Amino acid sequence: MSGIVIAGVSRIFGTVRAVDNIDLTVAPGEFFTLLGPSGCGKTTLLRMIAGFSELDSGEIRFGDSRIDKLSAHRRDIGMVFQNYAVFPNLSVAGNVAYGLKARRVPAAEVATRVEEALALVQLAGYGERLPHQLSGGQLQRVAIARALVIRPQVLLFDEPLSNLDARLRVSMRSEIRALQKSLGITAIYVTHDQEEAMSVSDRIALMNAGRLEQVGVPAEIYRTPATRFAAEFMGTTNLVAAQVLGLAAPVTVSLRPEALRFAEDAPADWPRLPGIVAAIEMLGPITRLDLRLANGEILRMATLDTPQRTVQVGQAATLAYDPARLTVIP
């Protein structure tokens, strides 16, 4: 088990600089998570540690080894990609022994480390199964197999749940972070969905134009957001001036929306914001609210559903707010 070391790592397309000087320590058995928009650089990031990529400039160390200048299939790594990767002509025993071949393993110890990676995924008895005879949850079961039997010192995640529809997706998810942690394999993984790296990250490193915007685990990152950018991009938040809060400080806040509540049900030293309803959706479990107060700026809020309130838009309410959860934007 190894722990991972970036250091002043950037790689340039013409004028694009995609990685631009990361600096990044992931430590042995962490499951670590790149997150960020589209075009961010996380992808990239993810290649050059894989050597997909090559880099412009800086290293990266695996424990004390450095293996930048090694070839891919040197390093030591597993990889679990977006669209699976299967081969569709392979059986899944012979999608998860093709590593073990190409290293040239004894074929008695390859049946057995491919019945003990299918068993780590649940797919025990599958091996004689083609891929087309699978579900797009099984195949990815499959591609984690694959990565994790040649026991790799880091296994990387690609977007990995994004080709699954929604309700697998939560299921992954709980299903990877849990095998991540029984092996204590180091992992870095990428997506562009909040709600998916808080749910599974021992930390993460939110990425925007190349750089880092915020390193920290979920709560930190979510609750305390070091920019404008890492405020709006995890969840939704009211970003507005001090003042419209009955603040005397000339600064920016974020106040995200279950910060609030109605007034009638907050504590008496919350302060109070009047206004007119403006939107309401219900979402199940949960109610978003929008009101809008008198300079006609709108408060986003987010509140459990409690079917014996009634609300309309159109109808005056009180906010109150929790004044603990305002954190100053830079």
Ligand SMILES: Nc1ncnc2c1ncn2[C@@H]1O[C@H](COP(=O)(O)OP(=O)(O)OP(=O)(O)O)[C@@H](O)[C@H]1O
Given for the second form:
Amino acid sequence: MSGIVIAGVSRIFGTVRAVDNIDLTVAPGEFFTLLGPSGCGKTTLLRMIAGFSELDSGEIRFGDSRIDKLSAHRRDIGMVFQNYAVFPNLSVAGNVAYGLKARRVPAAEVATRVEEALALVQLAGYGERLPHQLSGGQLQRVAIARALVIRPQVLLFDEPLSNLDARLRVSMRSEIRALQKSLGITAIYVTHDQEEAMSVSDRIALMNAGRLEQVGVPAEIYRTPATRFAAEFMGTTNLVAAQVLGLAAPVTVSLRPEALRFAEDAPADWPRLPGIVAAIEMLGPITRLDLRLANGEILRMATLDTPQRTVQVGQAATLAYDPARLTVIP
Ligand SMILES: Nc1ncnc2c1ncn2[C@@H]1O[C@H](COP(=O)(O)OP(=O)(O)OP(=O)(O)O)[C@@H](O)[C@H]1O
Ligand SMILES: [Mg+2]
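Can I have the other form now, the form predicted in complex with the named molecule, not the form predicted alone?
Following is the full complex, with the preceding chain placed first.
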């Protein structure tokens, strides 16, 4: 198991600084996620770690050894892609065996290691099937088995779940994390989905236009976003001028929808905000509600489903907010 050091790494395509002087340290055994919107440089950085793209500056180390000059197959990494990249004409076992054969592992050992890898991803007994006989979730497991079978120091995932339906994505992401933790492999995971990132990661690096916006554990980035971009990217929030909330300082604050409640449900010392209900959205376990304040500003609130309460658009309502959950945005 080894950690990863990324030091001053850049990649420039023409006028685009796809990855712009990034410094990161990933601890041994850590599940580390690169999160950010389309085009922010996630895949480019991952490809540089994998050895599929050159660095324009900087260096990358696994443990004590510098690896950015090594060719991809000598870096001791396993990689799982968005589109699985499974060979359609090879059986499941053939796909998983591929990397071992390329490394000239003896046939008897290949057979046992393929079986072990398939068992790890819960596909024992599927070795003879062809890829077209598998579901999307099973194909993605083949791709994971193929990456694991070479027993890499480092596992890289580039949006591995984006081709799966919502339910399967949720179950596969916890499977991937459980597997990574049980094997103790260092993992770097790329996604543009903040909920997926928060659910699987030990730490997240939020990227924006080739740069790091914030690095931290999920709760820290969600609860105390360092920038306006981080506040907005990590989920719904209210960015309001402090005077709207009756605070003196002329700053912008972030107030998450779940930090607001109906006044009658809130502690007496939470500040009150009277307004008019402008919209209601029932999402099952939670209801989202927009409140229009006297100055026209809209505050978004989320509450757990409360069947005994009737709220209608156009009705006056007073909300209260938890002052401890205000985050000042610099
Ligand atoms: N081979 C290339 N040639 C020119 N520009 C490139 C190349 N690869 C990436 N880029 C540009 O670099 C930037 C970062 O691309 P990258 O694929 O790393 O983004 P990403 O964060 O993975 O996005 P997505 O979430 O859409 O996959 C983009 O502006 C992209 O257009
Ligand atoms: Mg990408």
